[in-house]
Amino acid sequence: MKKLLALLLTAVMVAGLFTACAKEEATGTTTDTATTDSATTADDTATTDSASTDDGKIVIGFSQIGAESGWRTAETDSVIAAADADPNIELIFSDAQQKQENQIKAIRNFIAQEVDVIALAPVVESGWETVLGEAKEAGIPVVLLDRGIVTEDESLYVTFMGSDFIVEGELAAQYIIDKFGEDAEVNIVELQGTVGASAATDRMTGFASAIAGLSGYEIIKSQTGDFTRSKGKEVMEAFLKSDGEMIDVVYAHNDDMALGAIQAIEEYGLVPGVDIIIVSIDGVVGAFEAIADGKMNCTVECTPLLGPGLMEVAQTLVDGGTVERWIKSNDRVFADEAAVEELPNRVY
């Protein structure tokens, strides 16, 4: 009996051992399967969230400088409206709030999302080599909007869409020369755009070169107003405080700074557009209204309506076509009565 009981106990223990092993093996298989399924799901989700979808749409990542002026807002509106109107386009928009680091972060996000085209309005000219090199390596073409960059590697972007800022500066200077005459003595104060921005650098260069041979023309003060109305007013107040009655002309790199300067001049007790001639660049509605009111004299057009053109360029690039290295805007000069006549036609 004792031997029989021992044999029975042994059999029970062996059976229990086999059952435990079977459960452990079954549990291990379930875990591996779950891990595999989970990884597949994660990969599928990443593909679904990617900007490059399979619906045939062209995905454009647009890094905008910010909303520092009416002109800048008009450009943003133009791009968004053009994208909305095109069923083949999907736009991812990023507002950098005038910080280059925000634009670099946005571009890297665009690369991660595998967009088809990157559109960049660069806040400054330099410092883009690394991030645009990453876009190039990813095979994503970069289109520069309204501002250029300085780089030794010209292949980092495929085209620049925008105006010739040097010519704009020359046109602004020519209006002043025509108004006063080449032999006049003219004291000019200059409200510069954002330091390091191509628009500011080139508009300063163009203006300076146009008056270089005229001994009576002198820029007595020059300082950045950061392309904003409030800063333009602040800097003009300082100019008036130091040089007041000596100032003949204000040359502003954009209309918003000029409008700020007009406020400062009025508060100082002088008549803008009469006591001090106001010449600017951009061609926004506010400038045309100021000219109509006699408070401003001239604005050189720099169109922000680049949206439709950007959509065409994106389509061409995705289709494997080529575009011009510089797609130039057609800018015009509006002064005095010509500006008043044009006012009803302005859309920005």
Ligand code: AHR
The other form holds:
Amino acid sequence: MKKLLALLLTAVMVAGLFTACAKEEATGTTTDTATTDSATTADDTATTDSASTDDGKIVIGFSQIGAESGWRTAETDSVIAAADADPNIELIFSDAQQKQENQIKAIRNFIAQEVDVIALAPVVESGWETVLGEAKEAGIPVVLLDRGIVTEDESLYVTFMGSDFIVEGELAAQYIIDKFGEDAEVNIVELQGTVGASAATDRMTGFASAIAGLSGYEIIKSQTGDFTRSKGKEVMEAFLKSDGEMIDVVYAHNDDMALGAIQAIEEYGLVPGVDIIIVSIDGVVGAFEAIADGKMNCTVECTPLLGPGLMEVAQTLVDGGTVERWIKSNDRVFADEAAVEELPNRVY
Ligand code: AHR
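Now that we've seen the form predicted on its own, could you pull up the form predicted in complex with this ligand?
Time for the whole complex; same chain goes first.
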């Protein structure tokens, strides 16, 4: 029995030492779930480590969706860089690998670690009441980053930082309407983002409402490509197989799917950007390059550079201040020549 106890004690000490070393390696950022099964690792962290710092640092637990797109990676980089640049901040980063259950586990771990602020990029809109209720109960403010949630209890988060996805959908539609004219007959295929994500739902709504009064405009096919390049290509291949020459426009909910669609169109033997007009959302550098190459037509910007703002918000909240309910990003539309001119200025 004594031997068993001694063994257990040693195991706990080694685990504690390992966690402490991992924390020191990064300059203010701890990655607890980057590559492995986040659920398991996140659970381990909660029981072996407490994030509260004695040095007065603000500890932010950030539950990120994953790394499905260039945009997502740029957002992760922005948050980590801003935390690393601020000596007053310690960031605990958790990658949910596209699973809501992993995000819920990560949030519970942040609560157990007594972080000062929780930042959540929610993979889907619904199903957050219980866990965010637990964060509220623990007195930890929650900041929604880039995607929103649907809840009747507005007190579950203090602010939403990000873009207006409905407006983005409207702007994408407006580009097409300006290009073809209101009286044209236009067959559109839509590559949707992740089902249940606010970015997908709202971009669909905004686009549909903008073309609603135009009788010649029809969305002939609409399917999820999950915000990834590979699925965007796969779904576009299926659209081309069934509707080929009928398609006038691809409306993709993000640039990665549009870039996948471009590949599919080329392989099919049509000219993307010419035979089929391509409009999407995000404003990643790859989209600007595709526009410069004449293979794409328009991208609606949606900035992922939310890191510095998040650090400011965290500081304000810890200081007992108040923040706006929606800290809205200022985004622009880049099409054709204007996009080519902008290309050298892009930072993500
Ligand atoms: O929530 C923002 C969206 O999520 C971006 O448009 C997309 O690229 C990302 O995956």
